[in-house]
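Just one chain follows, in the form predicted alone, and it is written as structure tokens.
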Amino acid sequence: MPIYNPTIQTLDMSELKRYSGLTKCTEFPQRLLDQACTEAQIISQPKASWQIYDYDASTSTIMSPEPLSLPPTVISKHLANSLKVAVIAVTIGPDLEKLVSEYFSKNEYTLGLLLDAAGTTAVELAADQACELIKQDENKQGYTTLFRFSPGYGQWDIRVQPQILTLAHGDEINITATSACMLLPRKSITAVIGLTPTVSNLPHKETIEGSKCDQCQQINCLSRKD
């Protein structure tokens, strides 16, 4: 089971205005964006930990030592030319969430809503450097990956969660789950990566090229990439 420490260096600020709904706002103060960012940079604590299991698209399992079937959704659809997923879980710890609660705590809101959108920014950046990792690696295997897809993208019932979290040894990095299903620290990304023989000549190859918000129901998502 690889462990995996990536780096937080830069935050992409395009990232930190989508999820703080600010896109489309020409006037805000850029020092409270580069305080979040800076803050969110210095106080993430990024860990990724995954594993590779064998995939049966035929009856949508993950085979994993208590196999996992998948419902007959969008996350089936995706993964109907995998042969193997990788199961990942990525955080950067509770510090993060823990400022944003006393900046709330000080009123100071804008900040403390800034600071969130940071660290989500970041978790998000975590998780792709995890990717890469794998693609690198599977890539080498003659796999090509498909992106990452969560529980609760799409049609995926979140109560997976907790399965989920368990197949990627979430709890070696410190992730836990509430019973409402909410990953602890709030900062942490569960998903499932299909490993797929080649891309040509794919039934399904529009999965592979879209995006993950190609596949969620949620149009008027502020979040949402056009």
Contents of the next structure:
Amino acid sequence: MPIYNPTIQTLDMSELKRYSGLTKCTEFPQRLLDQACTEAQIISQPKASWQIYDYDASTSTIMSPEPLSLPPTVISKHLANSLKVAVIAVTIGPDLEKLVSEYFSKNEYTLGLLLDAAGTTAVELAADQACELIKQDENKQGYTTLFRFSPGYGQWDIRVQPQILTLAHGDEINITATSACMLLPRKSITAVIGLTPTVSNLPHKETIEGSKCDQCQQINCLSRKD
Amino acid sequence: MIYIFDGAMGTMLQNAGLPPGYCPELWNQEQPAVITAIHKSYIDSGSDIIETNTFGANRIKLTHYGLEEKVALLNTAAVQAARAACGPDTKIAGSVGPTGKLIVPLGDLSFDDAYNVFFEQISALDQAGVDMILIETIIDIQEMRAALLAAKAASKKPVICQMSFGADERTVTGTDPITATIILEAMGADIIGVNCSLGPAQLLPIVEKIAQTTNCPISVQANAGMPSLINKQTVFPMQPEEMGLWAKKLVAAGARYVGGCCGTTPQHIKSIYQAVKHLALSDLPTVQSAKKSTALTSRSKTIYLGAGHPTVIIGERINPTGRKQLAADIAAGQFISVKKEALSQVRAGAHLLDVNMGVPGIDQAKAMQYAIQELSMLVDVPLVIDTTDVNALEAGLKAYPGRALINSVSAEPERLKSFLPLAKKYGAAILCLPISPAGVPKTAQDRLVVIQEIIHKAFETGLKPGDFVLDALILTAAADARAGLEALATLKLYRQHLGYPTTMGLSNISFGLPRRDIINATFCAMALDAGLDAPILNPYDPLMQQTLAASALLLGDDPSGRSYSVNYAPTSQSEERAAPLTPKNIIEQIHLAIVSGEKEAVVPLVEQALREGHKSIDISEQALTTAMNKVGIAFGNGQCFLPQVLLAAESMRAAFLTIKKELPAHATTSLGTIILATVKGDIHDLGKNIVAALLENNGFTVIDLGKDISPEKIVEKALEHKADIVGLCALMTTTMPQIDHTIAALKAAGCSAQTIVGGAVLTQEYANQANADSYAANGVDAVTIAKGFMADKAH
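Okay, that was the form predicted alone. Show me the form predicted together with the partner chain next.
Next comes the full complex, and the chain you just saw is listed first.
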């Protein structure tokens, strides 16, 4: 089971703005955005763990020691051509969310909101870096990686979260799931990455690549990509 | 001469019957004849150098097969099997692959453990008689550094270092070929190269970059193209003939050792041999290697210092000397302020960061190691390790995944004896300081003599011309009238006689004088003209930044003044901002400050309004409330965004607090009491906190119960506080039913409070079926609904 601590050397300001609902805002104090970025970079403790499993597309089953059957929803279609999957867990640790709460308790709401958005940007960046590591490793063996698909996307019931966390060895990086299947620390992600043979003309590729927002039911989300 | 390596081993073993999942290296012991036959097939195809079947024969990899105690045995058997295939001219390269783990701080393997694992394997290969060590397929420069150090310690034989890069020409851990080459050449790699991951087409530009950076011989072993997976088998598409054509291009780009990696066969090697073995070197294009300036690197970035390169700013702020808070943080093992200084300096324009952990009484080696590890994860600029403690220096150099600068090496014998070998071992550059056992030389000529002595000793230790940065040494102008002149003269002498890049700590010159910023900036401009390449300074100083920008323009480093103009030309945006808005009176000014979210500006305005005799109720109603209403409407129309609403709310709060402070008797009437909670099982509270902030600053009394709150607790508090409204929030589908339970419990308990529900997964439809009185899509809606409800109630 690989363990990787991604680096957070730069946060994408446009992503931070998107997560804080500022995408269409033309004038906002840069000082506050910079401060949120700096603090997120300093207190994030990014960690990722994952495990590769065989995948039986005919039964939509991850062939882990205790096999996990996936529901016949978008996730199964997404993995239809996969021979293996990487099950991944990523977190930036608990410190950032504590600081967000501190800011709210000190009535610095704006900074609290921006820091929360910077934390989301950071954990997404950390996940992207871990996925890149998996991608390069698997490319060498003739596999292409699909975009990471998380519980909650495309009607995939988030009650699968504890099982996914177990498959990704999330406990090794101190991620747990609550009884309501929420991840702790809150700025954490689990996902499944399909590994398909590197051949051309994958029929499903065009339909499932693109914005992850397309797979999300929160149509009024402030961060949704158009 | 062009040397031909062999090709893939793994696929050859599989073709020879190695079962899937079986340890390939175990066949060195169990099936040595098969291994020898594979080697022989490559030698027959033209290989000058064959690689032992030991790619995974390190303790960590062998542990997967329970063979960790067979490191020496399997490596020795591999060399024997290879030797059995060799003719008199064939050389054996001992193959050393990665451990499969990432080194701290990217992973959980310690540098020392990695070093020991490599040392064990390389010692076995060396003792078994390999002709050279080949460290290959490494994706993390820190792992390569550990392996190279181990190879240098375990063997006197040549070491080849081959990294693996992705299609973006970086290793997956961020290192580009130029940076890798600089680090590895400085650490003593004999041959530098690249293998695996990509085909020859993708490796060609990487080889070109390596060739432009070093005069070391270059090796390349490409895969047979980019693989596909056919019938669950990895298939490499490139045919032998095409591989030979690419080999010619690789040699033309500067490679002198050429072989194959994944998917290549004896046929591919034969094709390569036929294409390049007999090329006359004199017919090949001459590769232009880089200028001999001094290069420093982080894991992912190279900075050049010296003539012909832009001025390099060395940020001096990570230094606890005279800074009590920073010193206390370092002593307490808290590196938050160190990290903040690092990020802030880089944002302010620093190209290198000086790192000094000189706090008396602490374990400086431990502090330096931790600081270097943390900073290497946080910033991509190269680091300068600033210490007088030799243990701290080695700890920092070992931990740093780049080529650092050592600050500093004086001509004092003890310093030369202890620091120079560490610079050589870890491939660091040295900042030479002209101080001798006799003290600080007064004149420029004397400083030159001392510097020459340091450089002489450095050459004796094995350092090279690209390893130096010379300090001109600045004394204090207030104490020595010639301090500035001698430093400038020293810079000129260095340039005239030595030509290495120069540095100096600028702020020393102004010690004890007023307006040090003026003196520092003026002296900086003079020193840049005299040959200063890399000033050590405070990058936050705006006057210094202006001086540096102007100097770059005047010294020809900023063609057409483009960069200067970008930074200092007035922009249309700033012109717009400068256009004054003219509110008619103080009430309008307060209104405007709230709408604009200018928290700091609103306080003096409210104080002024009160002094002018405006009633608090007028300020509150005519300025504050109308401003928040305006912001709310703008939000609803999509002309204003949530962070701006929150800024306005913060400004509103500051205004209210000012009124209360100035008029303690002033009583603000609450619009109503609201209980807020995130429901049971749900741990998300950001949205609820935003709603609480907005309600509070619109005049409601908010009792925020927090997150994960049971229906019973919410009912109890609603009744206890005679709440007018209960606001409930849920973020996830799994916790949404708690909204229903809580509303039912409130009604069952006879609570008359209106219920407002919201949260990411909530909808109007869900609110209806849960018997909620209202649904609020966001915080501004919640305020509008709450106000409407209280207005209805009042009637």
